[in-house]
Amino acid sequence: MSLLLEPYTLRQLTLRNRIVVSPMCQYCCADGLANDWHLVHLGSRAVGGAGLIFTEAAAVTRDGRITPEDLGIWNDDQIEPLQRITRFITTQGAVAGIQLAHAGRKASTWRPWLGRQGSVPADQGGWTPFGPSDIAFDAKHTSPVPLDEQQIQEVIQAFVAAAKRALTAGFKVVEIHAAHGYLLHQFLSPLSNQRQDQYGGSFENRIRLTLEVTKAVREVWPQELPLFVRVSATDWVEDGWDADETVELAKRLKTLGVDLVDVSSGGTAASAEIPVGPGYQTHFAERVKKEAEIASGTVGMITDPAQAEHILRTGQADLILLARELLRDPYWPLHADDDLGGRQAVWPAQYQRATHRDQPIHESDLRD
């Protein structure tokens, strides 16, 4: 049996497999509200049989948008259209989760496939971003003006509005984005934060924001279901946010609650050389796993089901999450089961006829 294949419970809820789709930014949205490519590219993947499937980071207030076209979930108006999302997916077998986010100091930018870099001008749908310290980004992105402690406390209770906007909108998993140098992860590196009060400084300053935020989400997120918190392990620049103190960082997680410590890297610094390869960031997982003592996913250049059975067969991960693969073949998952010799997965009864090549052609298949 393959471990990628089985299912995996987490508090009551049991994903089928342990692949999960990662929250892929598509910056196609209007005002925030999800549309048909959502549907179709969320809904695809649920087909192709992956157990959890996350949106791209969802901003839970408009100012916290990386982009102007990103997803959002900060008004009543963004549940409906993820309502139509989640129902989909659940009719396929597979579990919904949503990523909540809020961009900071790199919010306000370009889509990226239109060649331009830094900030959005106030003059082309552009604003004023917000972040730690005034510490822009690159020369490219606009100096954010730093959050005074009532707008600290506004961005934990957008969160909490968000988190309770996700659960009316149908889904079953959350994860707040703590990585990639967004706004959280911004508070956490001594690169990005140098303030002077109770947020700034020391190491417990600098992980206060990321507490108070997930034992706000913990409280109205219900029990029965599991909360993820995705981090950078590292700045990959001496002097940022590293690894030791991920995994203390993972160590108080666990005690507001959280279940499963997604476990990516960088994002903080425009300079950092990161040493990109096949499962480059797995032994940050596997870190975390073992000494925080809490469920770990992996992500980053897994691209082989024998690969990913590694990572879980040698206690590196509990959970395989998967970006750019999954672009490129959204039915990895019913692939990787036939490589691994498994028949643990099953495809749709829509499309069975095609996967089994020594089956007799029907009559209905020359209408095709």
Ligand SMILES: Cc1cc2nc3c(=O)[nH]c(=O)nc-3n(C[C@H](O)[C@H](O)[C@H](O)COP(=O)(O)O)c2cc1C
The other form holds:
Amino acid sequence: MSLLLEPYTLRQLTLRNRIVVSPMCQYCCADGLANDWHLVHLGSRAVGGAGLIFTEAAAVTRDGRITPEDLGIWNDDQIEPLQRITRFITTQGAVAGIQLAHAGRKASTWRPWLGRQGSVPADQGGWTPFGPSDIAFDAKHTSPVPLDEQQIQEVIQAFVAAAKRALTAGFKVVEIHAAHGYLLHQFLSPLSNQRQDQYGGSFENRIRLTLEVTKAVREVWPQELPLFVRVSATDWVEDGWDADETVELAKRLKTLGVDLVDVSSGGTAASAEIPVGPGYQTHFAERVKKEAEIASGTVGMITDPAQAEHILRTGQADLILLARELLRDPYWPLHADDDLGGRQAVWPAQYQRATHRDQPIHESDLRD
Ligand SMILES: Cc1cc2nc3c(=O)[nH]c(=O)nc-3n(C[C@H](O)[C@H](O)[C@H](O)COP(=O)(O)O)c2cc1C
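Provide the structure of the form predicted together with the named molecule, given the form predicted on its own shown above.
Now the full complex is given, and it begins with the chain already shown.
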């Protein structure tokens, strides 16, 4: 039996295994609306056996999109196309989750594959981004307009409204995106937050917005359903946000009813040198789990089933999130089950005859 393929319960929700499709922007929406691509892309990963499938970052406001083509959840028209996706994911035995996000100063940028970097100008569909302070991400990005306190309240309410829409759309897990240098992380990090008011300066002030968003979302998100927060454990630069602060933040998030902290890193400092390698972020998830005593998820260059199994067996994290490996192979969970020898995963009935490579099958069974 492998732990990776064991069910996992949070509140009253049980995932069929510990494999999670990490949020991945697809940058192919018009007006923030999910479309056939999202149905097939996310649906394939449900067929492929993942336990929990996150949508890409869904913008809680129009100006909170990273690119003009981002997925959105800022209006009611965006609910129905998402509903179609959650319905399909559910029929496949997986759970649908949504990541709620605001890009802050990293909004209004080009889609990555266009080969252009930095901000999209207004005459090509861009807009002026907001942030905690008037500090651009880098020279290619427009300087953000600092949010005033009224606008901060509006951001909090936008997360709340988005969570309510997510529930109507059929999602069972919400993840608040407070990582990768987007708005909430921008408030957490002293590199991007140099405010003088109650939202900047001290640790208590810098974490205030993330805590207020979390508290407000938890109030409208059903008690029986789990709430995750994704954090960047470190900015990977001197004087930036760091792992000690992450552990402290995780303790506060726990008291607000967060069920799992999904631990990534980086994204605020363009100059950061990140020591990327297999499992390079897992020790941060371990610290959060052990020191803040809250469930953690780990992500980052996890590609091998034995590696994932090892992380779980050594108690470093509770859930394994995969991004690129699940793009390469949507059936990774089913193959992982094969590799780990568990026979715990259930293949879709339609694929039953292909289930295991070593499964004996009579040629006569293949003539329909
Ligand atoms: C195409 C792509 C889009 C991504 N979009 C998001 C996103 O919307 N939200 C997020 O938190 N992380 C996003 N990420 C980061 C992944 O969720 C993940 O943390 C990262 O790729 C490391 O995991 P991996 O090594 O398994 O790919 C994205 C990554 C990729 C490759």
